[in-house]
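Just one chain is shown here, as structure tokens, and it is the form predicted on its own.
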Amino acid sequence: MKVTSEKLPKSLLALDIELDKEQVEKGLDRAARRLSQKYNIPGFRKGKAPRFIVENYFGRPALIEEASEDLVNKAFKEALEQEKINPVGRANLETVKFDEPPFSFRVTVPVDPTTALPDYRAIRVPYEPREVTDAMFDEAMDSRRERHVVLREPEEARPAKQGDQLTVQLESFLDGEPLETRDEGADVPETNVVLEPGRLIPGLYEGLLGIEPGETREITAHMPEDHENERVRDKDVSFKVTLKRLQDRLLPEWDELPTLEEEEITLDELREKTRNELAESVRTNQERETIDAYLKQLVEQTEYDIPDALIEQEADDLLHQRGHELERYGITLDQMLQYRGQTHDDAVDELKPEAEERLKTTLALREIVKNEELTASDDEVDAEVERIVGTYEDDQRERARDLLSHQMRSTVASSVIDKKLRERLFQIATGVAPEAPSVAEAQPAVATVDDATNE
């Protein structure tokens, strides 16, 4: 068998495969039997004809057309083993040439994506640490203590003032038009809304202080122009607001905070607390800001040449993941794409630009731990086991150990590299990195996804 192969554009291989005689005559042997076993053979029984009785009978173009698919299937199989192709996804068979010797067949097969990347070390993303303000430090003081807030009814009935909670009703029109859609006919839902200035929008705030329980009002507020939908910066919203209860909110004094919290400290100590979580959480915000706008000119410079039935299987599963999310609330896969009007196919490829970027990322950042030399040593792996066991009750940790040292190991390993890989990255970001491993100066930047190391 003679198999010569060509590399096409996205991962394609052809390969064009000329079968020997000995194959062909074996498969046209094997052929003739089936017909002979399916069909009645004058002066024969079945499966007893030989081939030529079976070829004067049929003509040798039905023996040819019924050997064809058993051919070709066992050609396409040896030409794999022959030339180690690993296919990635499904093979399409091109043409076919079965009418006279030599018979053969073109087959092009997707095959691992290559992934070429730039000088990813000389990418920079500028990079400022940024302070905990006051501003911030109070609003988180502020919704420590709002977590503890306790709702009562006023004993006489009273206009709204500053500070109440109020459940309403609340429409909104641009230019007269609805901006929420509603099913016919049903009712507008009821929110709950704090009466006061900082969390609810100029003009909104003013246009309901005063409103009393079962009031209608109409209210307009002009929208600012960085607000979060684009359709009503910078315009004029009309609001009808209906109230439909009123509360008292009443917040609990600064010293009786750490014992609401279940913390054994002063208020002095809570406030420093809380100025230190803060900071850890605006430093590790900043951190993933730095290396989403780090990825992003990645995958931007990395070139690329991946095959659509890789594409077309990445969407396939994070359809299905998603799938899996609904579940939690009851939702099968199938009525989520009934409700939209989708077929099954038609919502995978609606995922496939997403699809595609995300299989991007993954191909750069594997290329990179493997250029990096990002490893988890078995000590490191234990280190990590013992801080997850750390996070079940005392009943469960022996059992959450065994498990993650040994069932789960090859994940909680996973993770030790994606932690040191998002350090790297941010180091590499800000211009920061330890020196590279010589490993990234001795290989070319081009990687399968067979090659590189699982993330």
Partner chain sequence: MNAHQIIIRPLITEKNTNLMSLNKYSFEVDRAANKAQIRHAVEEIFKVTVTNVHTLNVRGKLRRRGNRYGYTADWKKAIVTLAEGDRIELFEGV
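Return one more block: the form predicted in complex with its partner chain, after the form predicted on its own shown previously.
Just this one chain is shown here; partners and other molecules are left out.
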């Protein structure tokens, strides 16, 4: 068997496969046996007619046709093995030439796509470490306190003042038209508002000051230009508000807060803790933003060669993943598709751009992991296993440890690598990454492995 391969764009590999004579003959023999089993040839019981009789009776072309599928499949499999090709999708049969020897055919197979990374180490994302401002800190502390608010009915009815919790029926109108639609005759739903200047639309706050229980007021307020609802931006909206209930909001004293949070620490320590948590969340958020921005640039600059088959497969995977998510809400994928009036193929098509994007990111990252020689050593994986085990309840730890360190070890390992990768990407994006391993290639390879384990 002779195989010649040729690279085509989009990571397709074209294989020209030429079959040996014996191979073809064998295939024809098998085909003849099949035909004689299937059809009646006068003078013979089914399956008993010898090859030459079958060939005479049906003619050689028929025999070849019968044999070709089988032959192509077999030869294709052998060719893949011979050429050590690892296909990533379904092969496509282009041409078959079986009418005269030498018998040959041509298939195209999608193979692992090649990814040409740009100088990914040169990509920078502007990074300005954000500090925790006093305003942010105060807000965090306030919201901690806010969580422990106690509502109490005032002893006697009184007009609303700042800091009250109001239960109101609120309707809003733009140019006399109601903004919200609701069923005919239904009651205006009640909403809770807190009468604080920063927590209500300016205008509405002033308008509500002094409102008495049962009173209905009409208030017109000018919407800010950055309001969420585009229709009302920079417009005057009138509200019709009826106060149903008024409650005092009793906020805990600051020194009561640690006890309420069920922590045996002083207020200062709680403040410190809040500040640290805030700093941590600011940092991780910013890190994520930076990495996302970096990835966007990376994907834009990387050259890909992705076979369509792979994208389709990814889109399919994506769809099924969605399906699993839906199942948690008790809907099957099929029901969902039916509801949207889509066929399975439509849905896959729709997901293709997203799938391509995801695939591109994955491929680029895989390439970077390779280039940066990021690995997870056994010790690191063990450490990660222990960390995860720590999050389980005591009585489940044994089982979790067992599961994680055996069946799921590879998953844990990849999460370790993933963590390292994020760290490295962040370093690259902000320009503080250590030398790339490729630069230090002069060192023996053993040293890099050691480095990885010592980290």
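Between two forms, the rigid core is defined as the largest C-alpha subset superposing within 1.5 Å. No experiment lies behind these values; they were computed from the predicted model shown. Positions refer to the first chain, counted from 1.
Using the core for the fit, does the CA position of Ala79 change by 2 Å or more between the two forms?
It does not, since the Ala79 C-alpha is displaced less than 2 Å between the two forms after the core fit.
My question is whether Arg340 is one of the residues whose C-alpha shifts by 2 Å or more between the two forms, given a fit on the rigid core.
No, the C-alpha position differs by under 2 Å between the two forms.
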